[in-house]
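In the form predicted alone, a lone chain appears below as structure tokens.
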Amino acid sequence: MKNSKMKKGAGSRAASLLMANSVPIMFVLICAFCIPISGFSPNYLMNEIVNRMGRNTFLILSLLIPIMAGMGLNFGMTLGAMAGEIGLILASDWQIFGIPGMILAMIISIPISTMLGLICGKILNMAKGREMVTSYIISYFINGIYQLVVLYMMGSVIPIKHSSIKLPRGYGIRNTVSLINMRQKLDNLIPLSIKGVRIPVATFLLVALLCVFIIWFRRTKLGQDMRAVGQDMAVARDAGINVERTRIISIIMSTVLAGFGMVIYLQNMGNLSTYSSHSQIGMFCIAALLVGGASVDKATIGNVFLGVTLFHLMFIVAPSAGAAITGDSMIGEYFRVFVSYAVITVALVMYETKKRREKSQLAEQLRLDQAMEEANEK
């Protein structure tokens, strides 16, 4: 009898455990079964998924401090992303690059991002419990403003000197901004290869301080406001913390963040796509945190680069896969797109389902508590 609870009781922590565990566990599945199919050797494979880690990393990474607060995934990242891109745009007009170029943008993203947080923060804080929809449409509300500056304003109200980034009508920014001077400089600055592997080491450098602070963040005392508001806000607020600021500054440290993140993506991409470079950004960043098993309300460092390795692991082999089983490599790139879209999707259903489930369970043992009561005072 022992025995058969034992087991039962392990089966369902196993079952429970999988349950948990599935998007990583079936991405890794996915790409085992990739892998072979798409033909690329373990050396491509793996600097691949290095210089991707180094330049998406940080990127996600800035979703952790919301989450901590109880705000859910930061659609609104996209803010930071723009502010950066802007910063990138004036130091490239003022002709500054490599690393002192990036600091340059870094800097301007700064005040950009610290603005876009606090309004977003403000917006968030009106639209309690619908948080991730309200920053997905603020992304694109923040994404009209920043067509106008970049489109009409730049080169009119903000000058720009040089013609080679503005368009021929003598205003607004061409299509692409080449960032050439910069490319790799911090990937590079640093040089190290293992085996054939190039390694980024001041881009994982940078990475592990962010990952530090993340640590060291949570110790302190803003940090455990976040994490109190994230678990109750009204015991929060009960016990003297200000709710609504501690939310606000959650958004805000995500942004200037995310403006930080940008810069470092776009220096190793090499140019800056102006109009359409942040537009997915958030998008794949939510689902690469997604895949490394994080949820709504809890995501740790560790899912972080578990979902950067296995989501792009997939980005790389899907369309070879793709082609060598169908003939079409756009069925890989469908495929993947696909994934990323359908992975948000599961894991907002499945944490929907978990707080039903919950309340239920809490409804439940209320109503038995409340019988047992009523049977005692009889």
The other form holds:
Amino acid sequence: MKNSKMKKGAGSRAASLLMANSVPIMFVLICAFCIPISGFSPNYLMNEIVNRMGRNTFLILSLLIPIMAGMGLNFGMTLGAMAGEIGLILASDWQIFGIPGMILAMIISIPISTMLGLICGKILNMAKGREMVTSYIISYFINGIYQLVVLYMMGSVIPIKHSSIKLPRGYGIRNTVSLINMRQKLDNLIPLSIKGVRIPVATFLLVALLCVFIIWFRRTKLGQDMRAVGQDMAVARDAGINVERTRIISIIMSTVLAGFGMVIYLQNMGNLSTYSSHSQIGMFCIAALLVGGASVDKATIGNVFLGVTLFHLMFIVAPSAGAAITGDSMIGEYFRVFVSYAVITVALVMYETKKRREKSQLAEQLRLDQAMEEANEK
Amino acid sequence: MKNKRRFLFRAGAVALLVLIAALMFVIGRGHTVYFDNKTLEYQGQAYEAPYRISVYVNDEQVAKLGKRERGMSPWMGQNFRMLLEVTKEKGGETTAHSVRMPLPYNMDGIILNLPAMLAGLPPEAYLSEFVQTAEPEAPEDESVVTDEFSDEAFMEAMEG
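Mind sharing the form predicted together with its partner chain? What's above is the form predicted alone.
First the chain shown before, then all remaining chains and molecules of the complex.
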């Protein structure tokens, strides 16, 4: 009897584990199916994965703090990305090369990110419970302001000297800004190659530093406050925590880190698409995090690393696998775009379902308690 | 007291960031250095270009210049270092010259006349600013696509 109960318990535990990790498992299966068909060598795949991991991880890590504060997936990280881009445009125009150029771009991005994060945080405080859709729309709103600054004010109000950056009409920034003098300077700062796989050691050190910071931050008073706010705002307020301020700080931190992440991302790419680099970055980072098994209310550093590996592995192999199966690489292209949006949709639906289920369970519990109380009174 | 400490801490952090930014302006200032192997006339005397000059920057050969040729290399910072391997005549002996020189901060592009420099002339003789004289023909304004739902973006997507 006891044995069968234990078996049943283990079975349900396995089922719930499978359910909880359904997205990463699905991606592992997709990758396992696509890798042999794509025909890429293990060495090539490793090189690509390591390169993309260095490029994207910092950006994705910037999403963890708002999740901790219960603000969900911060689509407003795009704001930080825009700040990073403005920093890079100015550093390029001032002819600051290499790592000093990156550091300068990061420093320039800090006040811009802080200001944008503050605006975003204040608006999100007015839209509690609808943070994700609000931050998504804020990113479009701020994109308009970014375009106003970059397309009209740079070169006319903000001095831009070099014609290689400026549009021929005399103001505004070109569609593409070359970052050739910064290209992979951080990645190649400490050169290391293991069996033909190039490891961007310095970039990984920065990522490791951010991971240590996040772990340390969780244990600080502010970190504990954020977790309390994330669990229950009313209880946190009763405990004397300034909920609104804590939420704003979490968004500011995320935006500033996203600005740094964008500088790291673009130094790896070696050029900047002035009007489109930032537009998809939020979506892809969020998709990667969700692929790693994170949810709207819970994400860990492990989710980030698993997510970036699986998501980008699919990005690399899907077009070739699509071409091998159907003879058209565009099928793989469509597939990966479809999957990244689908993952976000499924995660949001799952979160909402879970929230509703918890709410109805709570209501049911309340009803039962009331009925019991009434029965006792009789 | 607590407020004062907080203010001092914040002011210190801002000052530190400004200091780091200023430092980056100095150590990260980039220049494009152009090397000319051209005969130069200075104060009535001609300084002949040698047969060949090989230019090494950061232990990497960046130019191998014959007579009347120009090479270039990017450089970060104000203390420029290079190694020149000079062959005066065809089949002649090659001599190596290590050169260290300060670069002017305000110039993006700097032209160095190598024969004049090797002859030991003052910087105003061999160093000049690179100014782009030939403007590209009637610059056409590039169309900027800022809206992913715009007609241009749609047409681009349709054309693949």
